[in-house]
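Okay, so here's just one chain, in structure tokens, the form predicted on its own.
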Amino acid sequence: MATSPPDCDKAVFRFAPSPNGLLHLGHALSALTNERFASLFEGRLLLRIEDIDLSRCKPAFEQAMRDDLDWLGLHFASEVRRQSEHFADYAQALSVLRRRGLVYPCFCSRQQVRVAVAAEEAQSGRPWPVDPDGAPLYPGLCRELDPSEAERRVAAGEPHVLRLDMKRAQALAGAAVGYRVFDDSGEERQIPARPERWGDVVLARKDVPTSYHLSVVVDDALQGVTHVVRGRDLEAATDIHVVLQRLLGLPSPAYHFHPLLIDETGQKLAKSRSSESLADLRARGITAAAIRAQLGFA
């Protein structure tokens, strides 16, 4: 799936929030870090709305995000890319992987996976491996299903997800898969990727016909993104992204992973934990200049 990004000889960065809640200080840190690097590289900063999960992403949250970003004084180049308007792009990428025999339907429920993992642990006497997020690696129950049987079950409407056959993907991508990272001064170095630690990741579901991994890889290529700046919690996921880039014939940006903001309990700020939002801070009379100073962007 080779693609031609927009013609531009400048560095291109992107800030890509999901409108499934209100932005907090962690999002402000990420957005402002992107702004700082875009200025350092004399490049452009794009805004992308990552709203593939239509059940959780709401227009009201998107508008609130835009208000917060305007309040912080952030300015973005060109048009905003909204992922929910580009499912066809992700379907095309998925079809490329399917034609290469890299994707298979998986009909296992979470309970079936848990039972299979528990059985493997009981038999081996050793803990089953987990991915960087702490979830058990998929034990491959559906990986070797007869293709005709799998097609019959899909046609019958049986619930399923589409998984990447990681072992085959790595074989086709080649042994020397890695990516460039850059530091605060812009200096780059190459590091190896370790996608095998993720196992057969999910690339699409029946209710959401793409995944974060697939959509960001396609979007970065189509938007001509040259530098990705995001939190350290997404560093390990880059292993998956560079493999997909290699398989789809897409360019690989350089990456920078900034520190995360931690609350008083030692946990990272998160929408799911109802961390204090930028809107709440604004309502308390805190200024955008004060937020910038607090985060080191005075």
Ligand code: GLU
Contents of the next structure:
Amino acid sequence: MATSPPDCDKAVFRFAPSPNGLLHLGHALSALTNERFASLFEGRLLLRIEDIDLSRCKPAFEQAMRDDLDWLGLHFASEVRRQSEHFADYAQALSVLRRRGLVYPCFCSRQQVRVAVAAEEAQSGRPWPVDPDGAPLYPGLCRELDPSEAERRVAAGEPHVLRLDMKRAQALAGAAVGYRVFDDSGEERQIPARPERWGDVVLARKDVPTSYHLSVVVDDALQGVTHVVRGRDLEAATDIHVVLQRLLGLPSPAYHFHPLLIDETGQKLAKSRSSESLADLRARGITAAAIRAQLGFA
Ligand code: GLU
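Form predicted on its own done, so how does the form predicted in complex with the named molecule look?
Once more the chain from above appears, this time first in line as the rest of the complex follows.
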């Protein structure tokens, strides 16, 4: 990595873990990569706690996470943003999108979506398209619901999510949506986004009045984040984020996607697969210096 800082005055980075489990080496890599860039750009490094999923996120995990980050020797600016304290900000962004006619309530269950997709496939004889995460694109069942009927069902308390009408969103955002990516030396280039490959994404869940996509876009803007450093698993999702930024009139940060760590089975490390945690490694007597060295940050 080049050592001379790129020409950038007030670079702001953030590490944004979810306290729904213990951090593993993949998180350490992400946090340390953020730290390295923050130092290269002479910028600030913020911590954001992404805990919108109140059923899975626990204060004990947040404490464990803070302990791990301290142990690794990572220093963050003093202000910490905890998403669960800012639902009003996400509601406000949603209302902007709603006023522009870009959001609709969707009452479909997973099963209804599966049946609709199977019917489409049977009719066309072709596989139904899937999004970059491998889930079938939403077939649009509720998109054309009569608005007064949709309103009546919402008022009656029927469980629903709120979806972005991606075609309309793209039409309003303008054809040439793209974003800046920066390489290891900080050099930027522009790349095009392809949000259509995600279809009508969910912006507010049934159980949570927002979504990862909406919250991350709102928070990056409110925290003045200029540079997002995240794993390659979130590269495709950035297409959604830049469309939302355009529609909400928010600035777009520059992005860097670091490689993912994979385990001996060839899969990326994940809390859901109980990858060995930093706390386990620490308990085995591994030092923070050894972790830094192992990940290339000696
Ligand atoms: N909270 C996300 C995660 O833990 C990261 C969010 C982001 O970098 O945009 O994977």
